[in-house]
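Given next, in structure tokens, is a single chain: the form predicted alone.
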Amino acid sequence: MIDTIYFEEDISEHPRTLSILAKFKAARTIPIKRFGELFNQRKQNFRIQKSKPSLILAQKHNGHVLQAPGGFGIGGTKNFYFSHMYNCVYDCRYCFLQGMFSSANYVVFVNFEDFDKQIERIINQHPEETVTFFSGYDCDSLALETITGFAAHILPIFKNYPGSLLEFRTKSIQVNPLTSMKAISNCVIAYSLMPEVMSVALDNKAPSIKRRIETMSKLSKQGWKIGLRFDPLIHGENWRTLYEELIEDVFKIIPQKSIHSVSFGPLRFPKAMHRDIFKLYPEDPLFSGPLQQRGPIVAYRQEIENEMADFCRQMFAKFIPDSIIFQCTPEGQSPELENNERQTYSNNG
């Protein structure tokens, strides 16, 4: 799977550099300084990368957390995100990882204790109210836990804090070491929806919809709190059976107990990162239309989101109450994040 790791030597005596490296005895190590050298070099190929990635081990310096953008959040009054990893094992043909990074090579950051102060941190200063962190959003929660083992380590730390609360955003099936301990109430296993037709032809690499509600069910079972994740709507032919006849899959199979949330939001870019994402996939229809420019985004026209909005509130308000259905608002992903995230990033390489 992976054949090159690069890790920077300040960290090449952690004890979870080794441990990584230990599991890729056959892979070429190359030690580099700072990993930004590497990751954040211009006039990479994204595509080509995509194909056979390196790993980089690296250590995260400064921004572990970050206050989510606005738009984004699932009934808490205080939202933030961290991210242990950058880039994903999949290939999601609407991924904004492709039109953010310059490089497709996986970034693991080690010194995971240096998230945990931050996170006990931002808990400490808000007592009175309920504070959510969201994991996945730069990269997939779940899909390289049995190399990272990041969800191991985090859990306990959120089990001190029943206050908080943590969203890991998944497509995996890998849900070690979740199956394998005891649920945490406040921990949400969210998972990435869209109609099957859709994921075959956009969720490259993914596992199918039809695993992802598998595992879910499986979750539930096992007492863990499941988020329904449906974003991006994707708009096309026969839209509306597709998500009619999948949203009743998922509710015939989820109990709503389980259920602690549904978000739901339209397709959407900032206009530099559509730029960049257009580029890698010109003849792609599903970024030739029927998307418009609107400020400081690309997104479908107005009418189209509204009717997707309506349609999608409807259905979820046959299954579960409207206090827990989230509508993710275009500004989930403004250029001012997309900027911050830049600077983040040189930062820290």
Given for the second form:
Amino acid sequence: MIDTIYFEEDISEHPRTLSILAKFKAARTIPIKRFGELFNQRKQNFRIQKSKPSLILAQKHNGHVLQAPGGFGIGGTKNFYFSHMYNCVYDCRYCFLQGMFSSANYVVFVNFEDFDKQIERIINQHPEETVTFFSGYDCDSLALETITGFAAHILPIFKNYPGSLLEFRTKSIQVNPLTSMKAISNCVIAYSLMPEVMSVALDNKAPSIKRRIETMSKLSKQGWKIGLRFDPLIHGENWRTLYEELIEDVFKIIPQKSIHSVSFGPLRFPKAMHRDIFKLYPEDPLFSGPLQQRGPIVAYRQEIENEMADFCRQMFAKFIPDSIIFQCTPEGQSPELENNERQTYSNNG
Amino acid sequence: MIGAPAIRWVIALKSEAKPIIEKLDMVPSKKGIDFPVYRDKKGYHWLIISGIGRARSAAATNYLQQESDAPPWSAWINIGIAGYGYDSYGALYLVDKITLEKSNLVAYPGVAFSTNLPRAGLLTVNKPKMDYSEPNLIDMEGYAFYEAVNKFSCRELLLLLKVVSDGPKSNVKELTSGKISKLISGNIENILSLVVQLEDFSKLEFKRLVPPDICRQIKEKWHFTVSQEHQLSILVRRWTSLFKENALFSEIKNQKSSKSVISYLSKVLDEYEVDWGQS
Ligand code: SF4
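Can you swap the form predicted alone for the form predicted together with its partner chain?
Let's see the whole complex now, leading with the same chain.
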């Protein structure tokens, strides 16, 4: 429950600020100058904050839409990402956000219209290509939808550009704006998945895998295109059996015609990010498995990565054509966050 | 001591501190030479009486940090009386924003507490202020306390509480030591319920920052270099997240050297398949 809301003074009268504040009548509201003065402060305790995050309402001044790093994509030639929010209501132990931000508070950028303009400008710059936009790179796309209304705002824009593609990546089962409208053919609702037993241990506060699959099924019945994201792949005892069962279950329930794409990727952290996350949660078994430093990254041993990737790819191939299976290959780096060592192996979703 | 909380109190006046000293059974510490310092029997709680004003508050905070050997998981509390234009005499407020008078300096103490206490901003002034048109609580130490603590701690381990003592209808000149102590003691249960939460944060930080006790035993048996100690601490953390801490020593007891302890633990962990159903 959010009981503290900070808001930038400049947007105190913004209609979206007012409508969000109206949803939290009992919350203490605190005016601030710029969200960075609070959010980027150095002496903060991410772990304690995560136990009771506050909300920060702010305005994004630049970098609304950024080029996605190389190796990140689901078939399109041009890939971009945007985040109307920083941070997430869930608390997945492998999430890169906990190593990237010094604060666990949620930041919501209320100037959605500036995102719209940049999205439209980019689409118009590439009239001959399928431009793919990934929503929610720095958050879960839909988890706070009841508060932000971002999906409901952005979807009609994409309706006007059927040649482009929008992906919402999520673990949320609150999908009201989607179920209350007609499916949009160029929008993919992508769910992050892993075997239930792993998810119980790692996807803290997130809906169970069973509920996510049920939600995907509901959405697919309404005509929404579904993305399946097995990213990151988690190693552990009986991983083959666990992934086999999961993959079979998912394909049994979600009809092939509804599946837009399947992607998978390894568990990887930039070295400094791994160090920071381990410092935050040194008791977590995620960091006790066969992870090792490989150059600038910390990851499972190469043979484990390869074995898991090969196994999953073969499993997917039993159900869907190769053309819609994508492996996330960690290579590039997001230009905006170079200093924070954010790489393509972002494990968010 | 294992999992022990570390709480440090910085309070301007003896009369403000008195109810807390009594409630927590604190006694004067020999370490209090420049400032009066108190501590409880277990050494979990330390309290310093700073005197009035920013300079004294900052100096006392630094003094207490050194004299009490405040560990990195210490949580810090500043409590005292304050003026307020809304004149809710006797009400206890949790401070969530501090502004330093005649400056652009603003600070935001952490708000991860579960409490129904009312909250307010605080203006820290240089001289006593009788003009209560200000929307904030008014004191003379808060900002300096925050600034001093924030050099060695984070804002989530920092708590500022103010009890309204004066305002448009409550004349500051009528305040006596007895009345001030009563203002604090009248809120003692609410104060202590927040302190319990702060103790939990402090304990959580202790567990996060301090390697398991078994590390000490291992280091007593074999000699580790500084960089090996660092490696050992990481390996022991990883090991204890999977297995019982007390089983570790027998696992490695036949190792000949620190190097072989490290390579043995690395090998075990690097080959271990986590049983997620058990974790
Ligand atoms: S991995 Fe995704 S769902 Fe999990 S905490 Fe991070 S952003 Fe949220």
